[in-house]
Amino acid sequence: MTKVSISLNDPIGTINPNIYGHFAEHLGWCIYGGVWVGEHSPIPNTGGIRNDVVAALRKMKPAVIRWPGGCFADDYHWQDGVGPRAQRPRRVNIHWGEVVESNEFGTQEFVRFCRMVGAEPYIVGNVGSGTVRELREWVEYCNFPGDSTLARQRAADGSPEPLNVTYWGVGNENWGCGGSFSPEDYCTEFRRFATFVRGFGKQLYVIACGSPGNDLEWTTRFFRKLRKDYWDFRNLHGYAAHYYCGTAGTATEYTVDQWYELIARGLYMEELVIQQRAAMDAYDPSRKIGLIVDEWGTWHPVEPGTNPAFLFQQNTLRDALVAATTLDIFNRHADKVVMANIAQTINVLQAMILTQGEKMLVTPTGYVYEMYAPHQGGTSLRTVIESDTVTYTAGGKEQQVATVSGSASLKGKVLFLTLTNAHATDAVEVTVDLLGGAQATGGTARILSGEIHTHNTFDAPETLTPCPYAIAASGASFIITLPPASVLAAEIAIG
């Protein structure tokens, strides 16, 4: 018997709706040909950014965007992207298969993607092979407001008002890519850096570089050596861990033990969220610091015939099952996560949108966080879970998962719960109870299902899409059937 209890009265805190952030590099077809294709393409677009892209991506209500990297922004030099397109270098891109970046698509690019999708920008500086004088004029040049030469020059790329870009991260994955820095040699170039990210008459939300995963001994000796020689230091605000589950088989092959290997590996995410917020809170007890996920997902082989250094993977229904649960853990744990980028937005990785020249389709992943919107900004509730397990087999050795997952919030009378069952073959009757003398009074939803491989091609976009599902949803304590491998999103009236 499966039974998910929500306790109405026992809120854990507000889902923040950063938690369903994307991110953005230039890496492979993320950026040109996802969301860039120039002014003069015969696909439409406005200004250079494809409008098919913004209305896909207005829909799952991306609350911020991350960019330009990932590694490609410790090599990224931000005056190259600014000025007339035609006059910036070309410059090569080291990390990504030494393809020429063209600096087509910059600062106030990016921006304008960012406006016209209804996402805050998150820019990441350049530590790993910039300066300090560089990234606070970057700093100066989106936010200034006065007449400096850096905010005419604003001025004139398009934007006399100052582009108000309150997300900044300094520096990215500076254990590895971003500069191979032990932990406390990072903690004394992020001091050094952020003294001069200043906001210019804007507040501005600062960003370290956390762990590699769940390493508790970088979170440990980044924050101990940052108490010990200067805990008074005021300009840290958010701390990013990076967390990809990889894979099990390939992006479209896999056996049933593999689908549910990765989804395991996925949950793996809920240990990561609570034992580094733990090793943070024994130096922020307070949490005035916010604990960040700025890059995770899956990570494929590549699909066959493509550039192995552009990362182009499809995007199945396990995908999807992976980005749900990962999700309902974010929400779950709404007291603890303040923002979280999956990667990536477009072509990418666990990406959203997959295009081919004209073509553009959402995938699974990307149906996901549409369907799980509306739980931004909603009041996460207690929600206890008791599931049956299924039993796979992992490394020769039996391993079992939980089948049905999931995570319930509440905007004033209405109760936006979503559920998944991971089973590959067998529905789950899942019983809800709602604490606190609640009762439901009727309610919709909407489902995720298929058989477990099923995915969106550019020759059948719409196989796997959301579709109306009925639920019964009244009274103190109801139940609702969950098909296999399926994501469920219920909005329920609350009496």
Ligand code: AHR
Second form
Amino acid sequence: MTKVSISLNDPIGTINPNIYGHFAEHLGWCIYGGVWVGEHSPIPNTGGIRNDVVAALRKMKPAVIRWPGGCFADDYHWQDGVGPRAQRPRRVNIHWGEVVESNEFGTQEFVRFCRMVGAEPYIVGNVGSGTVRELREWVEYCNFPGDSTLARQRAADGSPEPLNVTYWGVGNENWGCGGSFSPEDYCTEFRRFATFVRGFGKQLYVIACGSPGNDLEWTTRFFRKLRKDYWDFRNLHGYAAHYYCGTAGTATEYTVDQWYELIARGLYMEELVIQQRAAMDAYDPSRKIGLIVDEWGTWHPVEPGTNPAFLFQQNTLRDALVAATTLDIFNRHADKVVMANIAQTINVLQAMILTQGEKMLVTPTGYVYEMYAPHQGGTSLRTVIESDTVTYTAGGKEQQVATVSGSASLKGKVLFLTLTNAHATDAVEVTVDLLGGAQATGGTARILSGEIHTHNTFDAPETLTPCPYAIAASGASFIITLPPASVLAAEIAIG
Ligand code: AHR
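What's the form predicted together with alpha-L-arabinofuranose like, now that we've got the form predicted on its own?
Then the entire complex follows, led off by the chain already shown.
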């Protein structure tokens, strides 16, 4: 029997909308072709930014978008991407296929894109190959409200008013493509760079590069060095780990065992969140510094025939299950996770949207973001899930994964409940118990479900979309039946 017990009187914390963040890099067709087509494109656009993509993203409500990388960030010099477009330099994107970067899409275009979709911009500075001065001046260009040369440059570029960018990352993956630093050396660099990241009257949110996966040694060494040498250092607000759960089979071809294997690898995020936060707590017990996961998702072999450096992959119901179970983890740990950014928004890795010329489709993962959006800003409620497990074989060994996962949040008198059934072939009856004297007085739901390989293609873009799903939510205890391989989002009225 599967039981989900929700304690209405046991709040965990507010679900930070930034948990529903995205990541968009100058990589493959994410920016060029995905976001940006240019003002003269026959593809409908507003000032060069695709209208269809903006409309689709607005429904998903990404609270924050991280840019310009990724590895690209530590080889990006922001002055290349401002000023008249025709005069911007052409550079080589050394990380992603050595393609020529036209710099048509730069700071102004990025912030405009964010405002169009309703997201806050999160800019990652260049530590690996950039200078402190470059980063300090980038912040001034974006945010200084007075009459400096850089503020005038911004005005000449079309924004007399400050762009008001709050979120600033100090490098990306500085243990690897961002400069191959040790945690101690990166800590020194971080302090030096962050010292000059000034708010110009605005409170900024400064983010340090964190752990490769769940690397507790990196985190401990970074914070130990920070504390030992300069514990009064206060210009650090977030610390960001990256975790990719990888693949099993390919994006669209996998066995039932591989279906479960990948879902189980996605669920490892919970261990990462608990352990990384505990490692941070040892140095920051009052949690002044927030835990962020600013890159996460599946990583499959690229679509056959596409450039391997472009990381263009299809996205099936399996990716939707990974997205949903991961977002449920972030919701359940709303006291620990302050931001998360799935990789990446469009055409790269676990994308929400795929484009091909003028064609566009929303992936199963994109629909999960749409379905889960009501959790943003809700109060996460303690949710205990007693689930059966299913057995599968991976690496020659029998393993088990929980069938049902989920999370619950409350806004006023509306309980928002999301549930997944990972079972490839069997429906599951879930008993939902509301603890604390609450009574359900009705509810509506939507479901995303199908055969485990189901996905959308450019010829059949609506093969998998969320459908209305009837539930009988009444009283303190009721049953919801989840079809096999499904993601459900329910709004339940509380009397
Ligand atoms: O998202 C693709 C790449 O994965 C990013 O550029 C890098 O930060 C990570 O290794």
